[in-house]
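This document opens with one chain alone, in structure tokens, the form predicted alone.
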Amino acid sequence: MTKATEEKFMALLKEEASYGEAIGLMAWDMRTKAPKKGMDNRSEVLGVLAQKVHEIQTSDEMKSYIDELKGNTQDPVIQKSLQEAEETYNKTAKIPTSEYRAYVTLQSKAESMWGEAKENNDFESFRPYLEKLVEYNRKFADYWGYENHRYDALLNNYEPGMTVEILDQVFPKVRKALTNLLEAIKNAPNQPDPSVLEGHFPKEQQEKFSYEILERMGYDFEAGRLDETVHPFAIGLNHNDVRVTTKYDERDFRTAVFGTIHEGGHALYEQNIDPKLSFTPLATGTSMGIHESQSLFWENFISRSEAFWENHYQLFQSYAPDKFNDISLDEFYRAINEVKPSLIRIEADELTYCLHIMVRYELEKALIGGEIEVKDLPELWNSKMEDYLGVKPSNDSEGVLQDIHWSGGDFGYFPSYALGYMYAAQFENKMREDLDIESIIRQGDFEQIKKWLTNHIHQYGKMKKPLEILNEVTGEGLNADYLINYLTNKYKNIYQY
């Protein structure tokens, strides 16, 4: 009887993995190539079959198969898939299907109008929108429950685990050492000159060479696409279907080089993890963070690493505008790594990265705590920009309305990019045990990390907890050191301060 059981219960999930592949992809549809016309419709589709997943994973039928096969069954797969539809049973029974649908339509009709208006300057355009998702949050985490702090219920959904206790020990100690490193290089008499990287630069090439690279980091283009957005993602439908995309700006390649390779990053994670999970809820990433920090130790301690253009910088150049024959590696690998406080958290240096997130962090963690309004949000954002960064916005569309993630209702999403800053760190740390990273980067053949990765991260998908993958990966848990002394070494070496 066991055995039928299991069989049916995987069909279940894969019935469930399929209407989730379909809101994937339109989900990618609209956030690429539908057309404006078609976004309301569209939205009401995506609500029905969100509406149809709810329902599988609420249903009699998946709670029967958890209560038989819970402790009755062998297969590890099918063990954590039972741990996983059981969290997800108990978590999402609470929300009443008619609400979850509601929600859902109006995340896609959001993040429609979240383009319009971020297109138009035009935050009272997109308010009663994110004053909904907001109401929508709030009340989920009350349905949820939560020990000391309703964000912590939102952050659960990303990393697991993670609370606002620990991040509000371990965001302050890395701002301080962040401000206090953005003191010093402002300081420095040894200055990059940023200017030797502007001028036009085709969107066409700059294309050709995000191709290429992506090619060089492993990246399966038959399993894959590159498109255009305006906010770069990427999105696995399957392990052979993950896709990413990008957003050229011409008057500054390092917008989709950088953010390229960042996306290119979290897809070689989707399109390596086990085949054998497919179709269960364990075929992707095991959380946000462990999904950043491989997105970002590609983007930061690969890309904008010495190593990496001491051997791509000849291929950068054959698709770059001449000038760049006359600038010399050392003027542009110190350019493409100026610190430099700017608005805009996609075209951050990576030394003020975190701050950006620990801006919205704050505003987050208040406003899903109900201490403050989203009328209030324009005004606070452009206040903590400048208290952090030093920069104060002069419009929405450079501030508040900047990211897509609150369009969606992804609140609690932020922290997971700072915190897989903190992982990558400590990942870059011991893989420089096992492999000469420096060696293999200046070869160009990144085979050997992109194994290294796929072996102790990528194959597992959602089989390990982030910070179980963590601690057998690096011996230890959370620890923001490793992150505090990369950045403190590099820009000591570019500042020569």
Given for the second form:
There are 2 protein chains.
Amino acid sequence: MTKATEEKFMALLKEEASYGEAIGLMAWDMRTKAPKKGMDNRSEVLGVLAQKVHEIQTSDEMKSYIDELKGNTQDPVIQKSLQEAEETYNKTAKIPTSEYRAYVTLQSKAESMWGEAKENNDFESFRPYLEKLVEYNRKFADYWGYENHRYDALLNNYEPGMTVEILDQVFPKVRKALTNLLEAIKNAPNQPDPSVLEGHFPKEQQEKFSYEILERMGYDFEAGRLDETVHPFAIGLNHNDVRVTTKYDERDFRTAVFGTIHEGGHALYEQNIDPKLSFTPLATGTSMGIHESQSLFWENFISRSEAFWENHYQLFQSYAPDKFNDISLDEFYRAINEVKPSLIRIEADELTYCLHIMVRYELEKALIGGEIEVKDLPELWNSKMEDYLGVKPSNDSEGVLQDIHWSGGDFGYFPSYALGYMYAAQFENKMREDLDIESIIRQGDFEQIKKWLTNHIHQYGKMKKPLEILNEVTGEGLNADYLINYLTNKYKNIYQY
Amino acid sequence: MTKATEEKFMALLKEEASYGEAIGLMAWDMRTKAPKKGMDNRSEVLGVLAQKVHEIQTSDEMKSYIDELKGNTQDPVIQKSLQEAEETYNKTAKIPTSEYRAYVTLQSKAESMWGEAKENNDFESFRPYLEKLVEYNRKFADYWGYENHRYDALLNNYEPGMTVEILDQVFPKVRKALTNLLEAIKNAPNQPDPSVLEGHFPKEQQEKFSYEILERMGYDFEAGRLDETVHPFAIGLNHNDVRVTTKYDERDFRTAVFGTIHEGGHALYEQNIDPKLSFTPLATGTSMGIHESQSLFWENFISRSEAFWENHYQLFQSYAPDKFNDISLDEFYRAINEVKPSLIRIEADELTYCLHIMVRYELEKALIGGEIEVKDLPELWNSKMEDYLGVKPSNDSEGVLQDIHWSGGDFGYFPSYALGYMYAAQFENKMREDLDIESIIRQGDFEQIKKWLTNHIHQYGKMKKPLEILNEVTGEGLNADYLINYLTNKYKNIYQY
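Compare with the form predicted alone: the form predicted in complex with another copy of the chain:
First the chain shown before, then all remaining chains and molecules of the complex.
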């Protein structure tokens, strides 16, 4: 009896995952290849399939399998799949259908209003939408429930197990360390010269280098591909079809080089998930934070390291404009690691990035907690930017309106980025005990690193929760010290303060 | 009451069409971009979605809407959609579910067995599969019913309204005319010299020319795109997303040039279907034959015409290798129109192509009718090829095994190709009354031609049946005289016999 139910449950999950792959392909297509006139039609098709997924997740059929199988199955994949299915069921079932529909409509409207507001630097036109989005998210958090802070319920969507309590212990410490570092760097005697990186770098050459680096990272091109897009992303349709996208800026090669490696890190995660998890909700990265730890590990700990460029600068030069023949490895390495507080998160360097996240975390936590209101955001944003980064937006487009996240109701997402940095540093510290990372990087054969990441992290997909992985791999919980030490050593060496 | 049912009916059709668009995109992706390792997973996803479409088409819900709305709705789009839905429902409902499933499994197995058999030139290994496919198709035809010939029931799947009776009046006449023409040509004094077309033509240049020609045809690149593939096709995901694929052979530009124009003809049809048919089963070409008439009209009547090259040869030369500067327009025009009986259908010229179809038509008609059996096919194939084309396969790979169609159970499909030629000639003859085609082609602005085709054919999608369109546009039924006249005049001029 249970056996038959297990099969029916897995068949239903397969149906859900199949829609998921179709939706994923359509999304990839819309952001890379699809002709623009077909977008309206495509959006409707996406809507139909998303609705189907939602129906399955909240169906009586799903509920009956969960009830029947819970505690009655031995297979660990089915057990974990049940757990995921139940969490999704409960989360969705707690929201009244009429509210859910109204919210979906609001999301898409708000996103397009945000686009206009950003373009016109007009926060007021977006404010009523953002207010409604906040209101819904407060309500949803209350439906879902939480122990200490309402914001925990939202955090949980992106980083299961993470809480305000943990973040409030860690983030202020990071903030303090980073602002101190920033101060030291500002007054340091040995400033890098980023102008050495300027110059026209043809797209075709950047593309070739991107392919070469992805190959070296161990990205499997027979199970993926690289395409161009406006806002780069990686997407796993299934573990054998994980696509990377990148953007080529002919005036600044860093966009493509570090962007490709970043997305390549995400892609390696998805490519190396255990195939036995296919067609279950477990066949993807376990959380936003752990995912980001993989992309940032490759982007920062590997590809912004001195060892990496000792090995790869020559290769880079072979694709780069001739001027780079006259730029020394040291000049190059220091230039790509320049620290410079700026207004825009996605352009931030490795050090100041987390400070951007702190600003957002504090604001959205207070917003969801009801301590502040949407109307207070622009001013608070600007003053926090000044406090933490020493820069102040001259308008809301380069301030509170810069990110798309809130317009889609994605509150609780931002902390994942900072968590990714910390996790990456924690993993790297642990990896150091098993591998001589620098010498591996210098040799340019990343196989051992890829294997380590697969063994410790990738293969599990969602079989383990993020903090479970962190604890099992590093023997401790969230700890910012590793990131702080890493950044301190790195920048001391570069800036020689 | 009816209003509400109409809405529910249209919503169900929209769901079906949405799966259709997702399936279409996945198919396009698999044939152009998808990494090979992801294929297995993708096939399963396709299976899930195809099953969903099948479930909708045969659902009690669908049946109830058909019963309730039939004769009770004023909206012509709903009326025609009902008719389509009913035909599909009946067709599918008449096949017992267990047989349908077994057949689907057989199809996919047979297709892969065919691939191996073709590669190994081993008809015997494929024979048992083909026998089962024939058996199923005979049974299905009996389930579906027919008036005169069992084969009519299968023809109807691809060319509604077409019958053995009509084909048997027309095809022999065509065959006789073409074999006579072929004889005359063989002995004609003025043979073209195809060697003038030889030489290395870089892919990038062929690609640029392909884009340019599609633009000129009026293909809308904002509602489509051009990609490379192994077996070229065009696919309409929706009327604003109709994609063309082509193949570049650097040793023979004709593959890409005429292939792109051919697929472009299909694409123009799909791009110009009335948008009000979107998300219904009517939003596609009305039949295989009419679709083929559009691709062949552009490929043959336009792009293999003297007028076309009078205008476009200079453009062609600007992309082509330098050697073409020394080849006269006349030499070029005659060379691209060389007639040469060959063994392989897809490589056939404009004149002999229909003879390849006759061979297949006669064999599958007899096969479905039970007059011959699968074991008789290789020998019959070879002797008919010799009779009609004067060439004889030296093995089954270049004979009876060459086409994929039968391995997928597609009996009744082949005649559409020959019908496409005849329809195209009939349409062209009619168009001539309204437009000065040669002078339009010479001017190179095809807008009027595109408009004529849209007004008379494209816009209707499946609102009209193929023979309905043929009759309304030309005032008569299938008539091979126009094709025969066109070919006779064309080749008399070229070969001067």
